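Read the single chain below, which is given as structure tokens and is the form predicted on its own.
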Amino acid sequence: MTGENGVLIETKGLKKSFGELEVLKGIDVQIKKGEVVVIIGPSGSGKSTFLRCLNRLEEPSGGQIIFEGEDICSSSANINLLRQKMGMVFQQFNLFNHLNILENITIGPRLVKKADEKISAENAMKLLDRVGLADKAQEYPSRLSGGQKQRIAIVRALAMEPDVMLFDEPTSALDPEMVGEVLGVMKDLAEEGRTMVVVTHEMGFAQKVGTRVLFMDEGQILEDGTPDQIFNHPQNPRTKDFLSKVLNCI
């Protein structure tokens, strides 16, 4: 269920601290269902705080959270419910390495969903064929290179069928030769039609990619636009100085 006019995700006012650092100052942002909103910004600018108090893996310290019209921040939110609909792609790969890979992504499908066992494997393998590593599913996860890893973490938040997904540097651990195959998923599902939200240092992802570009710095969101604004026509002096670093083009 969106909210008007399409919104999945509202944020109003959102604060988060820790301690005496204000992290995030207050963030007031839309994402519409079917967009790929990409965040971009310097180290510690607050992205990853941002996308954690999303499904409240980090608990706002103020402010709103509208997803699929509901406030998640509202004491009589069902938390675990939400999350189901939220996948969430770490940095790091999170797989159970007692688990092969077809048992960790059909875990969460039986345990949570309460899926039938053989319909959930039978959707994991479609899925593992999807991103090319279906002969990969009685394997562990030691056996596996960076990148397969986070392909697979990837398709176990797909199993759960959510209506959202959150990735949060996702290609940050990675060795340089395995960015490609991992990104080359996350372009397939945005060709889908499938609502994300990118943290991401991968400037040419934001920008072939992301139908939305969000720039953040120092607990804000300084610019919102397209790609072609931001990274064509910045408006901000500070997104021009923080892209003028990384791209080395303004």
Second form
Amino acid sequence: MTGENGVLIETKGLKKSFGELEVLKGIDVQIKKGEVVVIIGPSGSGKSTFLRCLNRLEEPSGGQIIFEGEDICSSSANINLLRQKMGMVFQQFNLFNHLNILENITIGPRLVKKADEKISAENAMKLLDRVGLADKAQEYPSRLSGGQKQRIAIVRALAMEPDVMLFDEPTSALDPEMVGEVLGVMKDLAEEGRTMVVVTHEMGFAQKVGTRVLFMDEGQILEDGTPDQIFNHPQNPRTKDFLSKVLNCI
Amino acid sequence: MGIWEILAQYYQYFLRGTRTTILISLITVFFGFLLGCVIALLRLSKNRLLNGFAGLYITVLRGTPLLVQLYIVYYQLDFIPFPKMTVLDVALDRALPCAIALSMNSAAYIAEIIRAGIQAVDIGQSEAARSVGMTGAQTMLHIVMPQAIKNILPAIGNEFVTMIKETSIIQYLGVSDLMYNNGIVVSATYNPLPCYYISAIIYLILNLVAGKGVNIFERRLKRSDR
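Can I have the other form now, the form predicted in complex with its partner chain, not the form predicted on its own?
All chains and molecules follow, beginning with the one already shown.
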């Protein structure tokens, strides 16, 4: 179910403060079904906070978030049900350390959706096969590399069959040689038409895979456009400044 | 009378006392742990009233002597008609208030151990659990607790050993534990020193066995944590 014109997520005047510090200063944005929205911007600009507000891991201080036509901040909203439809991938992977890989993937469907154990295991194996990690099903997270962990984390989110995938700097904690394998999986997801919201510092990914790029700074979206517009014809001086720093760092 | 003669003649007193000490310790450890879990969850609750109550409980029970608590519980609960019967040589109307006081005291320490153990689990673990749609209770039960238990167990083991030693205080209420029986033998023989050595060795053995038990349990948990 989506709102008008295929809008999946809409925020209206979304605000978030931590004590005195106002991190989000009123964000209005619409994310449509099938879009790959990449959010870029300097550290501390509120990108991650924005993303974490979308599934209420952070409680917004003001404004509205409408997901599939429902205000997720209203007291009647069933946040646990809504979160099932929003997969999330974290910078620090956050695999469940006490469970093996297969259990990591099936625990969500089994506990939350009451899925059959056998069927959820079969689904998990199919997904693991897709990311090339089927042979790791019985391993524990501590035995995997960062890149492998993050691919598992993506699979764990996918196993819930979400309508949108949220990525919070998924490659920032990885060794450089492992960034590619994770971005590769994300690119595949984008190509099959999944709705994705990605906070990242990988400008190449934003340019090549993103269908839309948001530039955030100081708690506001300063520029919103196609990758071509943002990277090749930025309008806002702060966008220009940021891009010149990250694209020509030497 | 030397230590061997005392043992030969009065070993039944020591055995009986040891049995009571073990019984009271097990009861205390069991109920102390249960109550400790409850207090810890209250302490972690976002509800200010519950949280404040748990905080006060912990402060008071850790901030006053066990002996004082023992007497307060005993006299405070004298309106409860505890059964006037004897089970395994233990007078229940005295032993039950003791078990309650010891459990309440132990719970305060255990609650702090559990709280710290839970808070030591990376917040990312519960965020990940919530992000797939688990409820708070499911997250606690299936994700946080199984990991916290590994932080908690060694400290709980310590607390159990401490409790076994602390039960020696219940002799003051006339519960026939090891120290109480020790007293009987002392008055019968007029030779206190060997008696205290015997009791010390028995306590030491109990604690070594308890410590060993906790170690085995810990190792079993670690095996799943490759």
